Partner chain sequence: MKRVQFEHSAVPYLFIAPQILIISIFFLWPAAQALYQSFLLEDAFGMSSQFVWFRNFEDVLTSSSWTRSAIFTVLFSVLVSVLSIAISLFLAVRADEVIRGAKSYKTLLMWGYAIAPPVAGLLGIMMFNPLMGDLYKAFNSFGFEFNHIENANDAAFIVILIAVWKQVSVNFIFFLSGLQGIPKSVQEAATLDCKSPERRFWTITFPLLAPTTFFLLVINLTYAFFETFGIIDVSTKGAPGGSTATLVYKVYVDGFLGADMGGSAAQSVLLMIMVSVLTVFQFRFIERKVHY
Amino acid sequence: MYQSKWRIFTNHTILVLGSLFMILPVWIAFASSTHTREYIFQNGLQFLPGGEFFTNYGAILFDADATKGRVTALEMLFNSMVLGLGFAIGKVIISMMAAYAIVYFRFKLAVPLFWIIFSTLLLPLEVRIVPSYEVVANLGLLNTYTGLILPLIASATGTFFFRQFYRSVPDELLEAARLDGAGPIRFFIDILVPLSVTMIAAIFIIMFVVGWNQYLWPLLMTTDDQLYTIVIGIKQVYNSLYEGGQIPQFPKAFALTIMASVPPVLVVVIFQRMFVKGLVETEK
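Is it possible to get the structure of the chain by itself, in the form predicted alone?
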């Protein structure tokens, strides 16, 4: 009994310390974003909130001058949302279709093709960014949402997860569907997709966060400020902090950073149960 209580106390202490270690920088950034730039310049980072919350966040959301560009944070959040949703939805659809073909269309090259897809995990975006950019430029898709999303929607990771899940589906379901006269498309839509809901949620969350945090590809693809994402906006604001000989706008830069982190956090919190359940089912 004593060892059990001591173990519980130790586990909770480690969890609390780990949580504080993760949350503390975010809290300091939030608290510092609610002060005036003069106060931050004189007193440094703050641990307690100030009284400029609505002033600083309102300026960032609706005033393009506060973000040092021709676009407000609200418009950048919209662009990031389009990129994140398009990125996640595209990857889920492509991955499901690829995994479905590999598992259920048992042609001879299924296994080699899967390993070719899987080997692309070894190729980061930086390796294929030049040919991808040339293709998108030749298609006239620069400075468009399509060009921003389309080259990124193939996913070896998603294909691998869906393949593992489909392999765990009993063959009796396929045989029963055949006896009912269901074709490949009907079996996929009526049986596999409903069974994959938790897996779809798990992959969607991972891919949404990855898409939301994309920096290099949107930076190359967009020369028009109107298509800037929130991550590019953060970099732009921090680059201009010391320009012009004025007091740096640290509070507004912190405010933009905090706002950029809110949507991914909300997605993870809202779909947390489905996310965990989807990953656990994958391990089965």
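In this text the structure is predicted, and so the values were computed from the model without any measurement. Numbering follows the first chain given and starts at 1. Rigid core: the largest C-alpha set superposing within 1.5 Å between the two forms. What changes on going to the form predicted in complex with the partner chain:
V135 is among the residues whose C-alpha shifts by 2 Å or more between these two forms once the rigid core is aligned.
The rigid-core alignment places the CA of F118 2 Å or more apart between these two forms.
For R167, the Cα coordinates differ by under 2 angstroms between these two forms after the core has been superposed.
Moving on from the form predicted alone, please list the structure of the form predicted in complex with the partner chain.
The following holds one chain only.
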């Protein structure tokens, strides 16, 4: 394609500026997280890293006092991992199965059940938080991983991803499988699941990030510090920044922020291709 020199120059300038716009806030947070709190308090945010990386991150990771709670960042990272993985695995399995029933079977309740599943898209958890909280409390599931994960899975986004994908699978495959005498369960396990591997991976990655980043629901239903995810942890640290009349713990708040972002960002960057495939092909 023909491009003038000027166009090439502006292209790169604009893209560099765009990248800086995205990266600078995080870079400043990282650089500021590696100084002492006195230094940040006197000199403001920093563009260059200081020498306190190991001190600050070490304290946050292993010392519960540094995070103002009774839980260390390491434990919070573990909780986030449980939420991210549990949510992604649960969602993928349940959605695949439901979508299979919807696409490949003719059965009596198919239409009403489809509409029940569809209706979950109309009412996100954010709108029904108060009654959801009451239901989970009634079931005695507050402050449990089950209560954390299951209500989040109760929305059908994944089902629609798989429904769309299955519908693009050629009919001939099923005809051939039936000629070979494969039953519905054999067809699902031996043919459909292997065929969906990249799709499963893509949706798994997206759901892991979505699960890791959950905020409102964990905020409400985990009152016990031991179950805090790291995203909730940063709010708690931030809220207590000015407590006790001491110099605010800005560097440690930043350190926690960085730690909350690194795992999902790594997943997205490493599995870029799959992630983009899942995001673009399924949602469209």
